[in-house]
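Below you'll find only one chain, the form predicted on its own, shown as structure tokens.
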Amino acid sequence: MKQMPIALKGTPQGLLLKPQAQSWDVILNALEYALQDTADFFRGGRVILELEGHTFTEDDLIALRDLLERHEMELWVVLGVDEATQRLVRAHGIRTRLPGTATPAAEIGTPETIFARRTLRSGQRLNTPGDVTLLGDVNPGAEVIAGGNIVIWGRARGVLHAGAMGDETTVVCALDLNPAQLRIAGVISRAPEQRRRHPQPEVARIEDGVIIARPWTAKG
């Protein structure tokens, strides 16, 4: 599988950005595409840049900061850089360690799971960087957007987007899975024109580049 230029991960502290490519033009182009694709999900967030094994010049910093500011985001912390780069980053008012940690390369927490007991009606949206379990229905015109997996204990009729930060291993499960749009990472599937008369629990995941829904059983 081809390596992505960047890796994005939602954490309680902020959005973790890990460059995978060496070229900053490639990294910035990939980030621009990701932020445009899920603008509402990321808007207003803080970014933690982890730079293990990458060089980082002042031009790179300014270009990254400008890109994030266009999407109403803040470059909050830069981790994994040498002393000279730390001085450069701090001169621009950016942290080089997470608050409350002893080292710049401290382990970053995993996203929390949201459990909600409600029905989402048209115009309502549920966003989370982690997993979401919803005990209720997702009506037409409602949205669930998650950085992780989505589990709906009810009818799913709205828009569902799992793996919103690019995780293609996430899944969407529902007792009645018939959304207006189903999306996992960057792969999109739309509902069939004819609604099934006898819906059954299903789990959807990416297989061979497309989204496939199969019966949701104890074996997964």
Second form
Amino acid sequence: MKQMPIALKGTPQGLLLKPQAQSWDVILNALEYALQDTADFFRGGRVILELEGHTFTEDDLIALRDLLERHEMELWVVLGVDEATQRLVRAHGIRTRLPGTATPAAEIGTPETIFARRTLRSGQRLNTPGDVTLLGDVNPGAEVIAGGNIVIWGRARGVLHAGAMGDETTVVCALDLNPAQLRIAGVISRAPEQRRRHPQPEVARIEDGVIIARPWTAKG
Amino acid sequence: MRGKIITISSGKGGVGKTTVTANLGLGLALLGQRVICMDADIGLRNLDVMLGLENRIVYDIINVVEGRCTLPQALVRDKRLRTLRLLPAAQTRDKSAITEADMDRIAHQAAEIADYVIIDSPAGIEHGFRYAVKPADLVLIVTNPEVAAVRDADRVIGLLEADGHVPARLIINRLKPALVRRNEMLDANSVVDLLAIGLIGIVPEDVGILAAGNRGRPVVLDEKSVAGQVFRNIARRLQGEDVPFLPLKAPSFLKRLFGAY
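Coords for the form predicted together with its partner chain, given the form predicted on its own:
So here's everything in the complex, that chain up top.
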């Protein structure tokens, strides 16, 4: 798959933004585009920018901050910049270090993690930057959209979107995985037209740029 | 003690809400209950036609809302069963003429003088649906064994769950056992499985229902009709009786062959 100009990932502290492209214009354009699609989702959120070897000027910083503010988001932390840039960032009232050390989101429930025990009916929607665990069915016409992974202990018939902020490593699991549409990050797949007689638990993930569902066994 | 208020709803149109309202209203009246059927589909009035009471209407529900008449004055008594009365919708107005509070007040007022108030909800999930379910003690969701109708029923159940905790039961209408057997129609089990609410009746497809509705003489009054028996059974279940479900069988080949003659 083509490398995306940016990667967005929900974390317990905030939305993690990692530029992949070199050109700052390309990065800002991609971010603007991503936020247009998901503006409601992120509104009021805090952003952690992780630069990892990118060069970064004061103009770049201001342009990014203004863009985020237009979407009612706050540039909160900038990580991975040299000493001089850190001073520049701090001069704008932005942190250069995350407060405290948190346990990785993958291991514990975060405030953005949803655990629900009900039938998700047509027209209803679960929406979170974190992971979703649902004890119940996702009926046709319902939607689950998660920044992280989705686990359905039941029948999945509606629309499921894991890694909604671009995380291609997320998975979708269900006891009976037969959604109208399954999306992981930017990859979309439809369920096979033929309904299976004897559904078995499956886990879906991206392999070589396409979504593949395999039996969901103890090894996951 | 005030009577029970039951709203018949579906989301999708054309699944048989009005038919169910008319038949259950008469079915409960046959059991000696005092019943008031309310047509909440303002502007698209049908229940009076189905009950064969169209030409007896003097006042309607909007007249009651606007204080032009009292509730008892607007009620039309059934010509066959004297314990059934109809509160007709207005045909010349629309749904904006009535608020949730109006509906709530009138339904509860009706429940003071009846054992059952049955409200025929308009299709859709907008204002008409909202005011029709507002006063309900119980909502009966009518659906057909087809994907679109079940999807809409699911949506309605979701709205009811989100709104509060009024109990809901399911009526599957127009089931064709022959099609189910050939895998061409959803069977009752898959519908109940998906919607995950209690089933209170399965009404088989029956041309008699349509003809009876057109004549203003609902099938529940027909002793020999299977669909009529189903509605009488649902009425008894509403009364709290434990009535077993009728076995629904497709007519055999021979019966189909000779039944026509």
